[in-house]
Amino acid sequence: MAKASFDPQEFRSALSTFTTGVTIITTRAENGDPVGITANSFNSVSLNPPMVLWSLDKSAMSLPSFTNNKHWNVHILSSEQEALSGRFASRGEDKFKGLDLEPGMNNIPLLRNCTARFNCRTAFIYEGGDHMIFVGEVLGFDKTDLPPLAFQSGLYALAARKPREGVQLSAAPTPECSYTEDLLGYLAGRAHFQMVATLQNVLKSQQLNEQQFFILSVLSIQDSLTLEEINQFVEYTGGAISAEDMASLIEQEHVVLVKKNGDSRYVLTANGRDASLKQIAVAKAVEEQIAKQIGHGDAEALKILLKRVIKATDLGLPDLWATKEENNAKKTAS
């Protein structure tokens, strides 16, 4: 329910729930220096004639540059440019230092690797409360297939596309105790098994099973591990690695057993590393094929969501990509 007066911070928080893209807008100051700011106030105005708008705080140091120079460029940032967004949102540094720029129309700097870019000329400037609103005519533009960076409730995000068509629901309601196709465990499990189907063929040709695949994968990331340490890294699979499993890999010359500081440690051989690299290559090829079908942006968003699920369901297992010191600290904290 609307209120006549309200807390400005609450109002700002409510506005931030509207998900936007992130842009960097560039121009040149009167002395020729490049000027750039991060803005998420960008929006389209008209297709014919092509026009866009954005707004700038009246207290911004860059305001004179944008009011005096009629030409400016809008860059819709890709998901890979989060750091660039932070750089142009800050004050007191050379924002363009080290950047590979392109000369845009009227020598206005253009950033590379963006989702889209618009060369604009100011058509109107309006006063809007504590901001100035710039309406520009689009003189030229280009776009790529790079997924865009999004911003929501004060945090960066990735946009995942959702089909307009709704899923056909069954006529009868599903009992709460029944499995449904929207069960997260089912979706994650089926996606996993379908993705590794091609990998299973590779393992078969290498005369390896899935358990041995996990072992080689672990040793390709952290080599020279004890059997206990290997089991800590694969505990999430629900299966335990035995000395007999390791003996089989030794017999196949994928692994050797060495003594180090009184411990028996398993080390990957050149044959084992070659086998693991072939498995990784197949896995990455499958991932790339899926990304092409669902879109690289959606694939990146899916990775982030799965990482959040893994973190939410983590029982305190060591992180394979962390150092031993980091894992010991994590164990102590839990």
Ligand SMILES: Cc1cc2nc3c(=O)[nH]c(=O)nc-3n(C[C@H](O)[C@H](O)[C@H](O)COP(=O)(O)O)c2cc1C
Second form
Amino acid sequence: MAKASFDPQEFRSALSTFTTGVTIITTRAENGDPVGITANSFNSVSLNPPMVLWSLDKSAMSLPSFTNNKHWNVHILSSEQEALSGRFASRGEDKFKGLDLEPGMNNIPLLRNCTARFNCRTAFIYEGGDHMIFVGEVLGFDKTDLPPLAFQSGLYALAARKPREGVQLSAAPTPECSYTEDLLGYLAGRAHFQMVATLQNVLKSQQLNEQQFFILSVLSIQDSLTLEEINQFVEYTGGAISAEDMASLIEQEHVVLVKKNGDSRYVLTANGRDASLKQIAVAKAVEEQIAKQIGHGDAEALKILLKRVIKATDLGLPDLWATKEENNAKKTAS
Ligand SMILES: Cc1cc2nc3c(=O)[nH]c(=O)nc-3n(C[C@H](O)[C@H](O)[C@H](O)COP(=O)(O)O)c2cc1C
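I've shown you the form predicted alone. Could you give me the structure of the form predicted in complex with the named molecule?
Below is the whole assembly, all chains and molecules, this chain first.
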């Protein structure tokens, strides 16, 4: 286990398995310029008196500012602040350019939209090898419900919470899962059908089925498609769409058939666009409701994982959100 001398890279890599949040720590230089760095060495020290710590590389350009100015703010970044973390992890450039700051205590810059923020005053500075350790007394703090950004093995991450026996993470208790219910395909399928149950009611009121919902959704993103192109976008659902299926959408005045350069292309009518917008609004409302129940952070983590599953099982279908030219280029390249 213990080694007499370490490979620095391996040591760093082992340390990075310790999953942390990400903070930006700000202060002001002697000339009044705002100063800030990204740091994940932040930790709590004491509740009473309230104290925190973090460590700063001795080679950091901001070192003189943090040793001269006793006041600094710690910002626990929210999951959407990855770009801000990147900006403050760069050296020298004007990291605050264009940022909308809040006036902070002692004129120390305060960043917005964070998960939590602490106003601190240096209590002690210790030397710790190639870093200086700042221990601060907490003078004030605030907190939001925004899910925090995490950092793990050199990559940004999201903190998806694991259920603990007897502790409810959300209004609905985590179900006991039998073996079968632990199959990913079953879980993804069941989640899909349960989520679209509300949408089904809307479709029923619009006298549309799920397949027609898919067609209208595709046309609302990429209008004016041939039957073959529509089929490419919905191929993953397993059911091919025929000209008869399209004829019923034409009859319901959701779609019209337009002849263009020798091709027959389906185009959404205003009626069809309205129906699709209503469906999308319902789908969004269902999603918001689920995010509220399971937590926005967990919902975001779930989306990332599902995107990875979709990529891992990609059938080589065209990208619905890419332009036709981009999709053609992808097709020729493969
Ligand atoms: C996620 C993350 C965490 C970091 N944590 C620290 C840290 O705790 N201490 C540190 O000195 N540098 C840390 N860094 C690196 C600094 O943010 C980086 O060196 C920055 O350029 C320093 O800015 P400065 O030279 O302008 O002071 C971290 C970088 C990232 C991306």
